Every structure is written in C-alpha cells, then in structure tokens.
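Have a look below at one chain only, the form predicted on its own, in structure tokens format.
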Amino acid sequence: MRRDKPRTLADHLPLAFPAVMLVVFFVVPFGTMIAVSFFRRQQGGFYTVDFVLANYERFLTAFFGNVLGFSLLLAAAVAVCCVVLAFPFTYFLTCRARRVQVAWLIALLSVLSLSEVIIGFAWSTLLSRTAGISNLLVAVGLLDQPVALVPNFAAVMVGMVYQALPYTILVLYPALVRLDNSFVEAACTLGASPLRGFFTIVIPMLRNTIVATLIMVFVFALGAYLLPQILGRPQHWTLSVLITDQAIYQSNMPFAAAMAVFLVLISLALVGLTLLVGGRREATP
C-alpha cells in the first residue's frame, strides 16, 4: 500500500492544529524561558533584561555538575531496571491467554492512576522503621529489631523503578505480542532450550525496541522531582528538584531557566535518538 505525497494546501489542513498547539505550548514557553536564562538577577528576587552568561558559568561548577551527572546516572540505572525487569515479564505476558493478558494490563493502568506524591508516601510507608517491611522480617526472624530503610539511594531506585514498570511494559507489549514464536520453537526444536532460544532469538530481534524503550525511561526517569524528596537525602535530590528550588525558593528565575533549558536540551537530544532507532526498525526488512 503506497502513501500519497501531498500535493495541495488542503492536504496539509490536518498538521495545522497540533502544529499549532506545539507552538503555542512548546516552542513559545520554551523561547521565553532560553531569554530568561540570559537575564542579570537582582537583589529581592527581581531580574532585568540583559544578555549575560553567568547563569550558564555558575551551572557548569562542581557542584552542579555533580548533581547533572547524579542525576544522569539515577535515570541510567532506572531505566536499565526497568528494562531487565520489564521484557522478561511482558514476553511471558504474551504468552499467556488473552483473559490473563488483559487482566494484567488492567492492574498495571490502575498503577498509572496514582499520583507520584501517592507512591512516594506508601514506598516511604513501607519503608519506615515503625510500620513498613522489616517488621515482617523481624517477625519472620531474618532480623533482630525493626530499621528504617528510607531515605537512601535504594528508596529512592525503588520508588522510581516502581513508578516507570508499568510505562515500560506498555511500550514493550506491542512489539513483543507481534512477535513471531515460530522462531523459538523451531530453535527448541534444534536443541535449544528455551531460555537459550529467548536469549539468542527474541532479544536479539527486538534489539532495536530494547534501546528505544531504554531512552524513554530515561527521559522520563530524568525528570523525577518528587520520589528523591521523599525517599531520598539531600545529596540524592536530582536537577530538577534543584530548579525548583532555585525558581521558588531563592528567586533565582534566570539560573533556574538555564538548569531546565540544559535538561530540556538532553530530553530533546534523547527523544530524536528515539525517532532514530525507531526510523531505522522500520527500515530494517
């Protein structure tokens, strides 16, 4: 089935409106917060209109730059979790019967329904020293008395990785419920086990997917502003807790503009690499 170029006005009609709507909610607010980043700040929190650099010599110290690379570093391993924990369950999902299938897509969209301020409180919940996990472990006798597990950087991995499961399975179910399964059972029927056949036919043909999937959990873990408050310590928070910060707390709208126009430029970065995986998969016959 061929597809038509467009040869008229008309036929362009349909890409006006979200072509609008990425103007007006996207590029405008994002120009306007790139001028921002180049204003002078004043003292009480005011800021005039100028062309300056040291919003961007100050975000590039040592400390900022630690809390960039921390923060590049949490969303790697959240999205690696993710991915580990995610493909293995979705391939076997597939594999069930479809009343299971929908069964499990309904809990896993009924996880999304919560809030991360909802999830960030029940993981520190669970947790905590008075009411959360190890007192089962205490009761099960694996420890001695009750500890507080919360804040440290494994609440938080926790917390985010719990938070992002259900999106990677939503984006990994499609790919894999088209999966052909002729290819693993013509290997086990050669010999291969079926964990063998899983590792050197189903991966493989969904590498493409896998790093997709990779970068949007990335992009989306890289946001993270709430969980690392609640689970975490300070020294856990990421960069986007520390742009609120600075735009709320210390009046400093200018910084604040150019640590968000920094993150936005990765995500953009991230989500074109996406496109281009995603262009090349469906080139690839």
Second form
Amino acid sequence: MRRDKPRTLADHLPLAFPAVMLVVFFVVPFGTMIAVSFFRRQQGGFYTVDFVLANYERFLTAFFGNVLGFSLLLAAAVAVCCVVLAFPFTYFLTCRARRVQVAWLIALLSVLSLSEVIIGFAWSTLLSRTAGISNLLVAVGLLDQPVALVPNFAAVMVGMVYQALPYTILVLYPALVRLDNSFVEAACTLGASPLRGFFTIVIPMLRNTIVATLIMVFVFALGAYLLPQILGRPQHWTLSVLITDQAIYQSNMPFAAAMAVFLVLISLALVGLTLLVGGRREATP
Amino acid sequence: MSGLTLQGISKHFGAVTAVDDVSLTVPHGTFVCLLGPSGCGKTTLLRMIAGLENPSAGRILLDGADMTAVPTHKRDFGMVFQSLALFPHLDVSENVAYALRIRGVAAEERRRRVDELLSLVHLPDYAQRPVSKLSGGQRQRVAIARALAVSPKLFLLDEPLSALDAKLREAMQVELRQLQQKLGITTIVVTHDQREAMTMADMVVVMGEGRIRQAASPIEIYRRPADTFVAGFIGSTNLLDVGCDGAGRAVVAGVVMPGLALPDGAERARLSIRPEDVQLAAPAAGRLAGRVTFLRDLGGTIETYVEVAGTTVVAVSTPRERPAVEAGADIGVVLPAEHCVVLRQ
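Following the display of the form predicted on its own, present the structure of the form predicted together with the partner chain.
In what comes next, the whole complex appears, and the chain from above leads the way.
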C-alpha cells in the first residue's frame, strides 16, 4: 500500500472529522469541567466565574479521604475478582469446541445488554429476605429462616463483579484464543501437570494481557454509582455517588467538578504507575 | 519385552479414522522415522505415544509396562514440537531447566546440567539469551536440549526440521543422528521428507491412510518396497504391468522375463525397478523394445526417458557409462531380475 505524507486538505479530511468530534464532545466539556472546578459556588444559586481553590480544599477532610479510599479499594477488589474468575473460565472456554465458545459468547453479550438499573434491582431481589435465594437454602435445609443478604458490602461486590465479568471475559478472550496449545502440551511433556503448566506457562506468558485487563476493569468499576446505592449502605457509597449527589441534588457544580477532576487524575496516576512497574519488569527479565 | 511396543493402536476423530490398527515394536536405542504424506496419521500416532491424545483402541507398552493410561507429565518422554513451543517469557537456560525445576532439582545442579546440555547442542554461550533473539537453527537446538534435560526414556520429534532452510536442515539431520548415537536414546521422528528418513533412521515406518505400509531399514524399504505406495513414496521408481503367459511365466509388454515370478495365485501384478537399475542395450529379440523420448543431462547423472509399450521408463546412468543414444532412437531395455520387485495390485 502507498503511504505518502498527507499534503492537501483532502488528505487531512478523514482525520479531521473524528478530531472535530473529539474536540467538541470531549475536550471542550472536559475543559469546561476543569474551569468550573475553580469557580465560586453561589449558595442557593449556581456559580460565579472566579478562581478559588476552596473546592479542592474540601477534599482534605477525613470524610472525603475515606470515600476516595473506599472507591479505589472497591474498584481494585472488583478488578481482581473479575480477572481471577474470568481468566480460568476464558482459558477453559477456549479449549472447548468452537460451537460451545460461540454459545457462551452470545450469552455473555446478552448480559452486557442489561442496564445497570436492572442488574441492581435484580440482585437486590435475589438477595432479599422475602424473595431471595436464602429461601431456597431454607427449603434445602441449610438455613433455619430466610435472611436479608442486602444491603451490605458483599452485595455491592456481587453486583459489580456480575456487571463487569462479561467485559473482562470479552477482553481476555482474543488473547487466550490465540494462545498456541502446544505451549501447555510442551510443559506437560516436560513433567508439569496441566494445572502446573497453567500457572507456570499460561499466566506468565499473558502477564501483559492480565495487567491491561485489570486496569480496564478498575477504571470501569471506578465509575460505578448506581450499584453501590442500590445494594450497599451509605458507607459503601463511592466518590461517583458523591459527585452525582453534589451536582444534581446539592446544585454544587464547582465541588462536583473538582471531585470529578480529582478522580480522573487519581485513576490516570494509578494506571501510569501500573504500566511503569510492568514496563520495568519487562525491561529486566 | 524391552523397548516400546504398540499393540493395535487406532484413533478415530468422529467418523474419520486417523490411525488404523497400528502395531509396532521399537527396541531400545533405535532411531525410528515415521514417514508418510500429510494426513497419513503419523503425527497423531506420535501424539498418542506422548500421551497428548488417547488411543480409541490398543495399548502402548514401554519395557512391558502398560503406559496407555499414564498421563503425559508422568511418562518421562522428551518431545520437540513442530512449532518448537519454546516458552517466550523464559530465557534459554530457563527453558532448558524447566523440566528440572518442575522436578525440584537444586539450583546448582540445575545450572550444571543446563551447561552440559547447551554444550551438547553446541550453544554453550547462549544461556542468558531471550529465545526471541535466536536464529531458527539455534531455537531448534534449544528445543532439543530442553526435551533431553531429564534424560527421557523416549525422545519424540514432530517434524522438527521443517521450519529450517534446506541447507541447515541437511546439517541438522546429520547432527541429530550423531547426537542420538552418542546418547543411545530411543528416538521417534515424524517426517514427510524421505531424504530425512533415509539419512537418520535405523528403521523407517512408512504410513499411508492411517496404516503402517512397511516398517524396515531404509535400504530394505528402498530395495524391497512392500507395495506400490511405498515404492512410489520412497525415491523415484518405474512401475510396469506384469502379466503371465500360458506356461505361468511372467510377461512384461509381451516379453517373457526370466527369473521373475508372479505372486501366488495372481494373474496380474506390478513390477517396480529403480531408475539406476534399468540397463539400456541394443534392440534384440527377446528384449524389451522402446524408443528414447527425452534425455535429461544433469551433469552428474543422465536420465534417459524410454517409452516401452505406452509406459515411460526412466533409466539413470553416470556419464562414464553414458549410453550412445539420442532422442527418437529405438533401444532395448533390460530389467535385471535381481533388481525387480513384483508387487501385488
């Protein structure tokens, strides 16, 4: 294929459209948000144009520190749970016949089509005392009486892992399906049991894929604000819940914007750190 | 029974029969080549010996012990894969030491053994290299060293040299054979290259359509092929129809062939003779008559194409014994009975 440097206006056009869209619908709103985060809030009104750091100062309280810490921890826990569950599942899925794989992938895609609201209320019903799965355990004889499994931290985790798992599997699938089966077979001929081969060959070989998937699920889970409210108590609310609360119910746009900017910076920093650590280990094997 | 014994091994994939009732005995220290066209079941047979596929029927015995149900990782066989399957996240020494690490060998002993193996395959200074920085031949050697790390009872190789260029492949064939003789290890190589099989093997097992067509030494396979499939697959050959006359004598193109006999009860058969065994002479009565159609002078050898009763017979000779013929000339063809093999149809 011919690859000349673009010269005329027509050469630049194919790139111009996405560039314009990106500027108009992403860069401009994000810039506005950064600007608003420095504005002064007007009690009872909206905000006035100004440059104050008061919105950022408000973080430096134990309350927001705790919420931020909890949000990051929750996102990290969801990411780890998803990868730990999805990686072996996807690996064994790729070992099955093509027909079986397609059926599973279609089922997973259909889970993706469920909205967060439906997932939230479905799980809160499933975990409830009156209609939940604890009734089944009573019927089987494992429990004396039905118990409420919601709201609590475990319920938040279950809901969020359920929501993120299909993404995790779909991200891991291409890398695992391309993995040549002869690597594991070679490990077996060298005396490693299939399980040992999985841990000493498959996982180390796909380390970069695993790290990338962890980051993706982490960022995805960081934005969750509905499930913690439906399935958790107020102490399980994430920073995203607070942002929504400030922006919509308290009409404190500058503070909401400041929190959003802060969240973006923190997640960017964490992702950068992970890549840095991964990259260094790559350089010195 | 010492050595590897296959008893009635079959493998079916759905309705397809990949390997069909194969029985074979391989004494210890033998170098065996499984030879055949692609899809003949040779790789499936090797994978069953390694334990990577389960036979649909039959038994695999090693020194009399039944290995059929033993999982791959407990068989202690070394294997080199067609793709080599070197672990990309490990360097050369870690690849070679993998089997030792799995068995819990101490680090010092591991290092000593890796050095020993790498010098055995002529790669002494490559221990710390990442495998991605190796050439094709070097990767080949690392895969061989890795498979030999724990002194396996059987050394299995699946088309090990197919990724190398022709010159390097020839050199590696010799090297692999010398290595096997030095270690005295029972070795089974799958190949579709008959030159490779002739170079390395003590025993060539020719397979076709999932069955063993002939298992014998290379020279016997070449000189005494069991059927037309083997005769055609190993080297080049001339195949001629043989009939019989009223007295029961073998007849080719209307000429009685003294010293040849048809198989018991057969009225027709095929005669196989190697091009270098075909002799050309002046036309005479009682001698096959042909006409030279083409001469291919390759410098070292000359191939003479002679049409005999509708069949082209190729005769190879050296320039020293160059026949004084040219294309279009009538010529007599002599097929010495001691070099002819009569095959059932």
